[in-house]
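In structure tokens, the next block holds one chain alone, the form predicted alone.
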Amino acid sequence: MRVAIIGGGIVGLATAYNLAKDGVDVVVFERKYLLYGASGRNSGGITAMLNNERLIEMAKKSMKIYDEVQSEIGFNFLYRKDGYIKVASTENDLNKLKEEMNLQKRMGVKVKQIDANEVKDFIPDFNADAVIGGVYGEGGVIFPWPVIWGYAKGCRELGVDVKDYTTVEEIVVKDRAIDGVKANGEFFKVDFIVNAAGAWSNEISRMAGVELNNKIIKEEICVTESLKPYLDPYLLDVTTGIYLSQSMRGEIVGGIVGNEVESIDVKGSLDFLVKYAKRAVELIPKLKGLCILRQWAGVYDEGKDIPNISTTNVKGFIQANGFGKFGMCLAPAAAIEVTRLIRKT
């Protein structure tokens, strides 16, 4: 058997590894260099604090594999887990915040809530006054491209061809089942295909004769100078969207949580500067006047259902997609799901 993965990001990487365990030839297509996508861009935020039992069980499993696939692959991710944080400033966002934080609890995540002074234990010079509570609980920070490096590393040393600058022009499918991909002008004879191409995978879909409509989302992020170390958890403000947390290096980096658009666009904004820069020192004062050294924009997609790892009426085309957010969180979990339906289709 052999399986085409088209995007090398988190999700397609971390499949391809587990089908090469598995013991299934593997080919990637990455049609920029590994980095290139959301999987390049994001902040790195960890946590089974989710708001659904499958996304929760999800990212409880693949925090655990993290841990072990580091050993595994002999790569170190830079994961740490000083906790994570959701702050809010309305009623309303602070009692969805316990709703989900009662479920989170009986899904067996470690979790609790906590007053606005009590964000001051985990992050000195927080603002009590720009928040009215929040929740602490089990997560951390991971680095994003140890994380792509390791899993790459992990890929080859099994026989995954990773290709990259590698751009699909044509999926190949006859009597309504795959026959191959045409990459690079040349043609390559698999049996599946997992589409993991994140804001991609409605293009990707099209060329296979499949409807996907997923959203896409574009999320802008910066980093400021560096600062000695004090920031541990990574904080999320739900009610404006902002969040940050510090680097290993001292920088601070953060952003705010993305917004459909309808194309795929990743150049910065001032508008988003200035938004984010507001709301930053009003959450954490000391961060006034810091220098921004570096800010970006990344897309990812978002599916109907989160995430979408499903079959498609052509046979051998999976789908494996519309992670929203949460790819970091949830590939390795997903990868296992992937793998298990292939062997079953």
The other form holds:
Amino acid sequence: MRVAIIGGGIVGLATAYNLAKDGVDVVVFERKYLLYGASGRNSGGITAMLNNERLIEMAKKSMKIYDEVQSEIGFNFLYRKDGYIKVASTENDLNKLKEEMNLQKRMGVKVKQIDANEVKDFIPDFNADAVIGGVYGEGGVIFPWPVIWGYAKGCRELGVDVKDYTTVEEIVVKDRAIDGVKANGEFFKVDFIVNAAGAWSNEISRMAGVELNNKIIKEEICVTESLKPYLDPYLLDVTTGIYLSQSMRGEIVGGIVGNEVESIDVKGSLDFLVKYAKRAVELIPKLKGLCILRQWAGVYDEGKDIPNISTTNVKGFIQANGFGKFGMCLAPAAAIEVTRLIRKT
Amino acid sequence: MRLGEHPILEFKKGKEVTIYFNGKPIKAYEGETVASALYAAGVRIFSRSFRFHRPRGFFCAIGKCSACMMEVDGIPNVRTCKVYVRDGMQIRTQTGTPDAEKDRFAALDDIIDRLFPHGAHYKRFTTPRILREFMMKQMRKFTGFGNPPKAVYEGKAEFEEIEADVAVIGGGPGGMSAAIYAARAGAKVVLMDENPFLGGQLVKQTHRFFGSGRHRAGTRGIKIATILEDELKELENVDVRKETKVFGIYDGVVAAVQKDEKLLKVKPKKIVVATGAYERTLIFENNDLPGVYGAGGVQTLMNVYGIKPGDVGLIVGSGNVGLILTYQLMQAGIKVAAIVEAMPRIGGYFVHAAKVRRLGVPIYVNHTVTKAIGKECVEAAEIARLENWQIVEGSQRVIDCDFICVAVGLSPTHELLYQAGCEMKFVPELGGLVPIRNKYGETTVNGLYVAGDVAGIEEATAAIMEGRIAGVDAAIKLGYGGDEAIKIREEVVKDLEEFRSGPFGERIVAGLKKVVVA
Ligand SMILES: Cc1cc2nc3c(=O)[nH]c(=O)nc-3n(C[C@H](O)[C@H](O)[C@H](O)COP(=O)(O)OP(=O)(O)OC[C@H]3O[C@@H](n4cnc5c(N)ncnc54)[C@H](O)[C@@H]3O)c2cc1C
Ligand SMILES: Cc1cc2nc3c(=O)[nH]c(=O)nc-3n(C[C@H](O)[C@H](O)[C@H](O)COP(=O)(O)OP(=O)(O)OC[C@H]3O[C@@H](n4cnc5c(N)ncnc54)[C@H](O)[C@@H]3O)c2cc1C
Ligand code: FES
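Next block, the form predicted in complex with the partner chain, ref. the form predicted alone:
Below is the entire complex, every chain and molecule, led by the chain shown above.
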């Protein structure tokens, strides 16, 4: 059995790794470099404080897999487990957080409600007046780059052919079944194709003649100059969508939860910087005056199901996309699901 | 180490104040930057490098290299070369234990590559989980550069939106000329420069300019800056913003920060980028040692802040910049041990070389610097002879000096152009990456022009003419100036062609052929 995976992001690579562990012959196609997609551009927030049972289950499992897989592959993903805080500044948002928390608790996630002042227990310089309350739970920050490098290393050691700078141009379907794939002009005969192309999944799906209407979301993010350890947990303000955390290099990494866009572009904007900076210094006033070093944007896709792991009416064409803004939290466990689905078909 | 007497420049000392450096009181004068006051007081180590804990000293003097970042009154990562002293200021180094000067971890320089080779943080101690997580905690202690902020920054955070016909970025001779010519044609102009003064590179040039009389030869560079600024002042439709750094061009909107406390959102119809050039560096052993400078750093230190970079210098590079810098140093009473030049001949103009020779400074052609010697700052330099660009073994010798100045050319400051989406090309004759443009300087981004060194390393004279062309063309395209403006534009275009037609222009003309499209 031979499987082609389209997309060298976390979903594609984690899936390739799991299939290869199962003894499957795998080839991964990445159009640009590894890290080009959302997996190389995200903020690495890891949490199981999500809003439905399937996601919570998947995220919990992923957190465990992260622990194991780093030892297995011999690569440190710089996963810092200093907690995950969600704060809200409207009653409505706070109530939603509480509701979700009850579900999370029932499912065994370590999470508790905190009032605005208690945020200071975790972030001493936090401005309690900026919010009305929140929740604190297990989780933290992972550095996305070593996650990708590590999975790619694991894949290659298991014999996976990870091809970067290789664009999938055509999917060959015969009698409503996958025959193979054409990439950089070369034909590869395969039994299965996994569409893990993130924001580009709609295009790839169309190549196989399968309609997929994932929403495309663009999200902007930036980093400041580096500071010594200052901010331990990952902080998300659900009311404004602004989040920030500190990387292992010391930079304050922060962004605003993205919006749906018509077409894919990864240009940074001035409006983002202004909006982000304003709220960030409201939340933590001592961040005022820090210089921003870089800004960038990424695109990801959100499926009707988050994530979308399914077979299609083309035999051998598997969807593994639509992870929305939780790809880093979900992919390790989702990859096992994809592997099972392929095994079953 | 402050300069007293100078034949051309005058340094006024401000009121005496006391600042505290790692708790120790230091005398300084109002109007001095923190970095220059520290330097004058003999401080040589301003910070430590992140991994190897190697010393970092005063380097660029213009807020670009980050070697001088310190904690000032509780605010981390302050570029001390950009802030002025205030009585009672508390300044702390951020890297090194207990401080940057006496850093105990300096020993890491010799051993860290063996203990913890590059990339080890990903590959070592990965298993079992307990060990990995313990190591993460230890590693985190060593991360980060700036101290955690101890105070809330008191600077204002204002916002201003400006509409203009033409936004000019960079206030050197190129940018000033663009602003003058666009404004004279009738356009509303905003001119932005990151420095507290206009003039760009010119303000460092105390020498008389070379070139033809028509192009202001014989006038000192600093004087040309004043002349242009006076011309600007006569124009009411030019809004000059100093200390205003442009950080991005977002779909035609120019974003800048004025005096670190005001965000400007400039919405122009046309943009002229005249950001000049930055200095290249050279690779040799210990080239990061405090006391190794770029030419611009030394000029800024000396001519702007009135501080001696050292007692005896070695100059690397015999182009005009290296030669001029040499006699600027001598003017300020600083010795120059030698000039080394890798090429078989002197790069700069004969007049400058002759002057330097007359002053008794040897120029070694076919020579390069191979090593900076010293523990915490430059104590000497090793130079060697080159044959076919290879070091001749045994030709190494030591030159006594306490600073090394690298003057090996400039590269265009092209970042904004890249970010704005201009199509770029690497052209060695023009000094590096430059944009494709038409003969009026308009790039592949509609309405975005370039002028001066950012379009290709040349001279102030050419920068002035390119600025005029870009400025007036931008105005014309907006319907200003009428036939008169068109006449002016074509005249300057012809003038510039003539200026470049001599032997010195050959290289430039060859380079321009590669990027100027009809
Ligand atoms: C700014 C930002 C912050 C985020 N923060 C978080 C967070 O804190 N926590 C979290 O869990 N998630 C976060 N996310 C979301 C997360 O990054 C994504 O859900 C996840 O990376 C999606 O992974 P993926 O593998 O599906 O897609 P991607 O990583 O985008 O990979 C898809 C790959 O497919 C390739 N491709 C496309 N077309 C072709 C073709 N024709 N041939 C070959 N290859 C092709 C692309 O080049 C791309 O590399 C964030 C995202 C962004 C943008
Ligand atoms: C030592 C020396 C001697 C020289 N001698 C001569 C000579 O004798 N005759 C001659 O004709 N030429 C001479 N030159 C060359 C001449 O000085 C330059 O060619 C000329 O200054 C280039 O002008 P410019 O306007 O393009 O750039 P610059 O003078 O470099 O000005 C650019 C300005 O833009 C500013 N800037 C850059 N980025 C930004 C930003 N993002 N936001 C805001 N502002 C920004 C810079 O700070 C600077 O002030 C000499 C140069 C040197 C270094
Ligand atoms: S940034 Fe201050 S010396 Fe370079």
